[in-house]
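Given next, in C-alpha cells, is a single chain: the form predicted on its own.
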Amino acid sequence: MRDRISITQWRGLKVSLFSLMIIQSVEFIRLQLPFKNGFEHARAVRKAGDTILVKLTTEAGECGWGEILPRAYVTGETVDAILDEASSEPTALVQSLSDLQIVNQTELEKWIDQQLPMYQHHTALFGGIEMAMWDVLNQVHGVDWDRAIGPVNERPLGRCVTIGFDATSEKLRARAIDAKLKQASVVKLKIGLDDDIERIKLLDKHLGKLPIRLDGNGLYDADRIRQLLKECARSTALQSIEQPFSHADNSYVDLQQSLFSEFNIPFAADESVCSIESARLWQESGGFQIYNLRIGKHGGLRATRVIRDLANDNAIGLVGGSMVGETGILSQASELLLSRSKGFDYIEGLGQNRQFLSLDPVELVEGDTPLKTFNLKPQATAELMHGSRTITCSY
C-alpha cells in the first residue's frame, strides 16, 4: 500500500535553490527491503532493510536522490520517528530550505556548514537531505569533486569480508574459503557469543595468515575483552577490535588505552563516532586508534570528509564501506568518497547488498560525472512499499 500524506501547511513556501531553480517538493519514501538471507550480530537480527529515500524535485523536473538509513543503536534515530515528525509538521531542516538561495557549490557548502552543527544527533536525517542536494547541484551546475572530496586516489584498496552470527563453528571453514576466493585482504568477525574465543581460533586456523578484525557492537565488558585478548592477541592474526564497549559509556577510555598499550591491538570506533563533534572528542582523548566511516551515519559527504581529514591529520587509521541494507544511492556515495580518499587500507561491505537485497529499488541513470543520478524502479512500488509511506512536503 502506498499512503501519500500532503502537508498542507507547507504549501506556498517557495525555495530558491540553485540559480533559477525552485524546489517543488521533498518526498520521504519508506521502503522495506527483504533480504535473500538474514544477517545477525550482537545488536540486531536483520531479515529486511528499512530505509527512507529522499527525493527533491524541482519545478524544471530535476530529481535529486538521497537516502536515510537510521539505526537506533548507532545514531539514535529511527525510521518511524523521522516519518512521524515529517508527517505532523515541517521539520526545522526542511523549513531551512525556504530561505535558501544557492547558485553554486560554494553556497551549498556554506549552507551545509551552517546547518550541520544543529544535527549532531540526527546525522542520518541530515545526510539524506544533503545527498539529494548534491545530486541536484551536480545535475544543474556540476560539482568540482576534487574540491568537494579530494582527487582520485590511484592506490588500489584491499577488501574486507564480514562474517556474522549465522556462521556457526561448523560453517567457519566454508566461510574462510569463500573469503579467500573473494581475495579478501582481511576478514571481519562479529563477536558476542559464548564461544567467541573458539570461533576466533578456528577461523584463524582456516584463514592461515589472513588478518582478522573483531566487531563487538558494544556488548562486551572489561573482563571479557581482557580474557579474549589474553587468549588471542599473540596466538592469532588478530588485527583490531571494533566497538567492544557501549558508545553510551565513556568510562572505558582509560581501559582501552591500557589494553592497547599491553597487547598492541588497536580499537576501532563505529557507534562511538557518528558526528564531527564525537570524532574530535575521541581524537583528543586517544581512546580509539581507528575510525570506521559510513556516510549514512556521519551526516553526508561533507561531514564524512571532515572526519576523514581529521583522522588523517592525527594518525588515526580508517576503515570504510557500506551499511547492511542500503540501496545503490548510499553505496554510490560511499564509492565516490572512498575513491577519492587516503588513509584507507581496505574497504568493507561495498557490493554486499547485491548479496543481501532481493531487489535494489533504484537504478542508475547514465551520465558522465562521478555521481550518477537514480530512478526508482517501477517494480519497487508493488514489491517493496507494502505497509510503507510516502510523505510529500509540497512548497
Contents of the next structure:
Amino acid sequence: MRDRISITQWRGLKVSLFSLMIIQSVEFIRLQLPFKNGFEHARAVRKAGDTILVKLTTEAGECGWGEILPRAYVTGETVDAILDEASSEPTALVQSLSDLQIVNQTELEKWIDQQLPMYQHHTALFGGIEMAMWDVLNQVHGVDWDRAIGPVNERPLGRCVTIGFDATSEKLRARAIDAKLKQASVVKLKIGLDDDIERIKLLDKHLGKLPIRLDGNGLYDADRIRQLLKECARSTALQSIEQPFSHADNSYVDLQQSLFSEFNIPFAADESVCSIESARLWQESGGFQIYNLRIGKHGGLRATRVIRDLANDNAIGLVGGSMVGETGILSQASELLLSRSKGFDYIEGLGQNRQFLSLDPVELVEGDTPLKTFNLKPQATAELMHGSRTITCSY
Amino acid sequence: MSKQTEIYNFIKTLKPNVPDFEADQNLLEDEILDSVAMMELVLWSEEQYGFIVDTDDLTPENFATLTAITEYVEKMASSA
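Requested next: the structure of the form predicted together with the partner chain (the form predicted on its own having been shown above).
The complete assembly is shown below, putting the previous chain first.
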C-alpha cells in the first residue's frame, strides 16, 4: 500500500516538478507621499497623496510589486475602504489567487479575464494586484510582452504639459514659456474658473500654434461649455475638451455629440471611462471621441490594453500618462504600455511625479526585462508608512 | 560688464550650487538649469534688457547655451 502524501508535501512536489509559483500572501502598504509643493486639484489643494503599494509574496520568497491609487472622485475607491479589515473585495480577490494552480502567462490572463468583471467598481484595487502578479511572473518565468500588450512602437511620443488652476491670467505667460522650454507638443489647461475664456485666449496667444487641451474635471454645465466653444473653438488652437460634465451624469451624451458636430472639438473621457464595461457603453453611445487611459484606474495592464484596442478598433482617439501622486511602480507600467501602443500622440504627465513627490518611496531593481521590479526604500517604510493589511492565501 | 557675464552671474545666482560651466555647454542637457530656472532666466532677461521674448523664439538655437542666449539677448536688445 502506497503511503499517502500530505497536502504540504504535494504542494512541494508540484512546486519542484513544475516550477510552480504559489502565492502565499498579499500585503497592502499605505503610504502618504508629501508633495514638494501643494498640488491644486479641481476641488482642493493637496499637500500629500495617499497610495497603497501591493507586495505579493510567493512561497519561494519572490516578491511582486503593484500599486493602488484609490481616488474616490475617479473610481469611487478609497484608501480606508481597501485597508479596512472588514472590506470583502480585497480578501476575495486575494483568495482567488489560491485557485491558480499553475501560474504561467496563459493562466494569469485567464484568471484576469475571469475575475475582472466582478471588480468593475474596484478597478484600482484589481489593477494593483494584477500588476504585482505580472511582476512576480515576469521574475519567475518571464512574460511575452508582445503577446501581453503588443509589440514595441518605435514612433516617438510627444509631451503634454499641464497648466493648473494656480496659473491665473498673470502667470499664464510664464507657464507658456515653461511649456515651450519643455518642448511640449500640446498643453493641457485645467478649467473651472470664472475667467476661463480669457485664460484660454491668453494662453493661446502666448503659445503660438501649440495645441491646447482643456480639462473640465466635471465643473461645467451645458450653457457654459457652449459659450466657451463659441468663443474659442475657431479662434484658438483648441484641440479637445476633457470631461466637462460630471461623470455621474450620463445625460450629456446627446449634447456632447451635438457640440462635436457643430464645433468639431472632440470630447475626451477621463472619469467616465474607468472600467472596460464603461468604455464599451461610451463607445456604443458615441458620447466621447477620445479616451484618457490610466493603468491605475482601469484595472491594470490587461484591462487598459482591452480599452486601448477597443478605442483603436472604433476610431476613438487616445491620450495616456500617469496620475498625480503615483510612484515609480505605476509610472513604469504606464511607460511599458504606452511604448507598446498605437493611437497615442503624446504622453501626459509621465515624469511629473519626480517633480511633485518629495520622495519616491521605491527604487528600481536593475534588470533587462521590459517590466522592472522595485524595492521599497527603508526611508519610506520608516517615514511614509501609515498602516498595512496582510491577507494570507488559504489552500 | 558684458551681457554674457551678467547672464552667467544671474545663472549662478539662480543655481549657486552648479559648478562653473563653459559658454558653449548645453544648459538643460548638462543639467546646469532645469526648465523652471530657464523660465526665470527668460523672464529676467526681458526685464533686464527691455524686450519681450516671443515664445516661438524659445528654441535650442536661442537658449541652449550661454553663448546662444547672449547672442539672442544682444540681437533683441538692439532692436528693442
